[in-house]
Amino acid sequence: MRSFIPYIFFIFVLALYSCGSSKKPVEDNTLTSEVQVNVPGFDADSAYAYIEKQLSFGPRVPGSEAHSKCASWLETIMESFADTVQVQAFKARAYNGNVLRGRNIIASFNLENKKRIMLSAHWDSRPFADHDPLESNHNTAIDGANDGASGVGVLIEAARQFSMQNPAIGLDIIFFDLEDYGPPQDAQNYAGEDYWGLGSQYWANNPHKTNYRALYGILLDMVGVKDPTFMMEGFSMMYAPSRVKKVWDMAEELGYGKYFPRERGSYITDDHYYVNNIANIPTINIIHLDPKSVNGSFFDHWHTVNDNLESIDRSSLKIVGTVILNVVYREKG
């Protein structure tokens, strides 16, 4: 992942999507009153486990044998826990002009209830390692441990809480294919937001069920670094403040409002990006943002070899998880 345009440029971004406003996503807010319910804990060393068995795998680059084993496994462990699963395979145009085959994953849990929440995450990682501090690691490969690792293995977890104890909602969760196989820094020949998010585009324009609807959706990225800060990201703000605050209370209300700071961020060009702007679903993203790192956006090892295990802190996983399943278990059904 991908550009960002600071906060300041709100009032541009503002006016530019007040011209497409027919597609904006309208918030539905009468169906999602909480509930008190025992939440399950979220178990962190789970996470943890998931995240490195990603990882054995090698980067998981679109084409490669690691990318083939890893999505094999996602299959089967996600078989494991949810109702049922589809492997959604499609072919997708790289900025290069390369043709790549992806391959979207959708369980789903409580299939008959209507009244359904998406929670999704990137499961690739990027092929290119440009913004490295060494000019010749530029085309080495990342294993990704905390761009797309982090926010899968937050959501096996959650999936295994969910085959354990019900929640009352419907609830989708979908790891989206091709997302980082963007331009790589130093090409400048190309251009355009669109050579991101391939697999969330292809989903938005053919969701897995005709006619598919949720409540809302969540997106994990990044959400694995030691002392994480999820500011409130600008595409989330423009199509789903509410949303955006209802998670945040939850997180405030469970002691995690120092990582949740209210505070704006940047406009991340992300999967939800299209989820909200084609498949019209208001979808949040919980995504790291710290405008102190060295790449004034991200974590310091954002798009190098070292964003790895070490990268990863078991805190800040048990931090997301703990709020994802708050959220989850509270919906009124």
Ligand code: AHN
Contents of the next structure:
Amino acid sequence: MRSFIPYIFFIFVLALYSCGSSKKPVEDNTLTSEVQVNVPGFDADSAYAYIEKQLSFGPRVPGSEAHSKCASWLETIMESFADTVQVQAFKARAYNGNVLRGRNIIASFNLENKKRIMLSAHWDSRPFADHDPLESNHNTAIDGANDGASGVGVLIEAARQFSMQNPAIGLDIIFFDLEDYGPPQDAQNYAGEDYWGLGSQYWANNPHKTNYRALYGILLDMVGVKDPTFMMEGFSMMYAPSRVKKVWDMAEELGYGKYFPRERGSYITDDHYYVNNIANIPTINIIHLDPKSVNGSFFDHWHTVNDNLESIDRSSLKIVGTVILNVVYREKG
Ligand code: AHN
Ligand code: ZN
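The structure above corresponds to the form predicted alone; please give the structure of the form predicted in complex with this ligand next.
Now the full complex is given, and it begins with the chain already shown.
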């Protein structure tokens, strides 16, 4: 009987290898371990002020003066906090044939460290309020307080903290441009095409550094909604389930479990999709999802003229910012 054992072992090894051809994305499972460290407090008032500042330029619609002024401001403020800031200027074709000029802004900390985390949000705002209940508003550009500015505001405040207390891990904060220029609701012919996330698609195909790698990425989108429910978004679970678990565990440990329910959300074609699919960096999306909202997915004021400062809740910024700071500072460099 003993002589069978090597054969059984051989068959087992063979079976292991034959599974390798499956198409399911395989997450790189080199999770880093946690360290004991004093994590600075996240200042939600400061994050709020950064959102207010972005909105002060007017809607950050590609091609507008507000867009270019805001880009310069983002570059300057990130230069004051980060070790380096790179601006990636690019052109992309929109669903309607318009050629848009975009700017991805990449702020890096601890450049010498090969172990890196990538944090991101989109900084442009949508040119049309195509989900507004008033049809006469459908061609009006939105402030994008939640849809865009909230994630950027949280990450600028995080950067301010990183400048005061250096984390052990390397960090790249990327503000993607041209996320929200996707086809309007009433232009049906473009469904399924890659017209969202033009900035992240560009970056994923042309990273700011050759052979750029990060252990994982976190995207923030619509994080300023009152009483948020950050459900476990579909593509995040498909490409980076262990990172979702890590962040949701951290949120629970911090007492924010209620806002990070362990429930699956729908699949959102957002910037993280392209970072996962093209650049192969396991990236999760912390995004407020509410199947009971008027649009069936996002917050009620999504892509309406009411996505303005009034729909931002400071305590939500505090929750998300605190989770981000804890995740980053507790990573071993
Ligand atoms: C789609 O609705 C296909 N994607 C939503 C991505 C998005 C828009 N995030 C913010 N605004
Ligand atoms: Zn949007």
